[in-house]
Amino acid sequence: MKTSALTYTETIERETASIRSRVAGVVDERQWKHAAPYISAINRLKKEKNAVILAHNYQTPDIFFGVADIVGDSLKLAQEAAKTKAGVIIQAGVYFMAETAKILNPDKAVLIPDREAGCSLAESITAKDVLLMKEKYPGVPVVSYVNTSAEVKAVSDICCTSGNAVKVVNALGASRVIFLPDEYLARYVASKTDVEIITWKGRCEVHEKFTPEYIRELRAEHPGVTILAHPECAPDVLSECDFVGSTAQMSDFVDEKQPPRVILITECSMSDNVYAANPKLEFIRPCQLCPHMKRITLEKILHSLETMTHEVVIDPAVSAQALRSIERMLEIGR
């Protein structure tokens, strides 16, 4: 796929001025002059095609602030996908998120700008693996992290996100739960509940790179800093931090507490986006990029809208079973 380069003009400058002011601290002038024409073209085409763009918190600021209609963590994107009236949904995120949007909107066109935008967690487990776990632990409910394929969700009892995982596990009323695929998130949940958690060996390739030694170095270099971490990090990393939460929970913490100096231990575009919303705070930004999230670009979003590619297709039988697991999660959220 190759979209022809667009030209930055005075008209586009005026059209996008309000967006430019929001991202001025995280998008330089050269980057902006490249991005603005695409932002203008995408926003115009969205209206023509009755399309809505869902963007995860790990998307770059030009997408997050420039073209997204709904932004947030996996839970919020799932909730809003279930409510949207748009005829076309563009997922600015990774493939399992697009699948979730399609499961919740079977009669709508759901597009992913790059079908190779995957996830190490989703790829760490298959439906066959889940069925073998259920054979090994008969009668034990299976909680699948939303970072899984539609097929895995279809053979699970309920889904969860990092933001509601503890609540979902407690709501089952079971003494033991199979929690997959993220080993570290499972161990975090185990520390917050009396339920016995049976884990899987999946890990996020971004969050597992952080170490406790690195967190201690950051704290020594930046006295007085408040360090927030995602629960996909290892337990010994979380123990070195001041707050643990989902991307939405970290963002809310910063908005509400306004700590003067902040470090977010997660994918680094998250720091850019939270800083853009809180420019008076000092953000120290250790950078671990998710290569899958970064496959989504403005150019690919525009191409996706222009050509209506790549459409997500799920077997109806799989979708129906996966919907049950997702709706159980959303019902607990209500």
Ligand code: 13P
Given for the second form:
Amino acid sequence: MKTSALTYTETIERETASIRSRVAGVVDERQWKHAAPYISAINRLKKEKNAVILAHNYQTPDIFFGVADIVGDSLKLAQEAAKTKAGVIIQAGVYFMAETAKILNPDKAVLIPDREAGCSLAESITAKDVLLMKEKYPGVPVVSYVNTSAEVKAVSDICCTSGNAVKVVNALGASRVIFLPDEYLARYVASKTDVEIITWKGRCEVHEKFTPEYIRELRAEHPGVTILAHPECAPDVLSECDFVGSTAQMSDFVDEKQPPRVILITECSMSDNVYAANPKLEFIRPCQLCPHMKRITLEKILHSLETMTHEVVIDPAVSAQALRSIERMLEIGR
Ligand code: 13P
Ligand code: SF4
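Next up, the form predicted in complex with ligand 13P in place of the form predicted alone?
Whole complex next, starting from this chain.
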């Protein structure tokens, strides 16, 4: 990748001052002097190219506050991708999110700054695996988490995200559903519905690292703390927490309830971003990095815009089938 040597100037300092103040608590001076010239260049080029940057809540604060036009959980990013009028979409997130944006915008250029930004859940299952499950359980509807490939979505009946999984499962009106591929999210959904859930063995490599012992230790060390967790964590971890929700639902909970001491049991950058927006709250920030999300950097976003790479390409037949599953989910909403 070509790296442009960018320097921090007084003009850049002035141009980016309002962003600097938003990230002051989570980006130090040295990091800022490196980031600001990229933020300035990306924001300029984005306008020239009529591009929009969709950034997931796990993106680092320089991206999240500096260059993103839309931020949110997987569901919000899909909803916004379906509405955008921009000519070019840059996905600051992982590959399945970029594929979802492309499926919803087959005629637009959808770019991912690093095509290796994968996801352990998406990699845990293939379309062939889904077809075998369908053979084993004939007539049972298949709900696929959006953390899957376009091919898996294409052979599913409907998609869901962690923000609407229970609602999607209940909306099917079936007594049994196949819920793929996240075993833990499936077990969380099963605990919230009477529908029988048949699951797969996929795991998020980030959330599976948290243990119930660790949550108990955190609670003992930080009396009065409110602990929020993502439903990709194991059930015995979730049962130690005070609130379970998607990344956006955790962020909304903090914005609305303003718990004085808070811990988010999820990816590191999410805590930085929610803390930056709520600097008066005390955030204890235990950290598990998603190596895939962290592949996306300001340098790569700038390179992506300059060179219009890496364009997401999906077989049109697969894309049309996958669109059905995504649109059914969007009709149900959050
Ligand atoms: P959300 O849909 O909650 O944003 O989660 C996506 C994800 O990849 C969590 O690990
Ligand atoms: Fe996938 Fe887990 Fe990373 Fe989310 S945090 S993108 S589920 S590996």
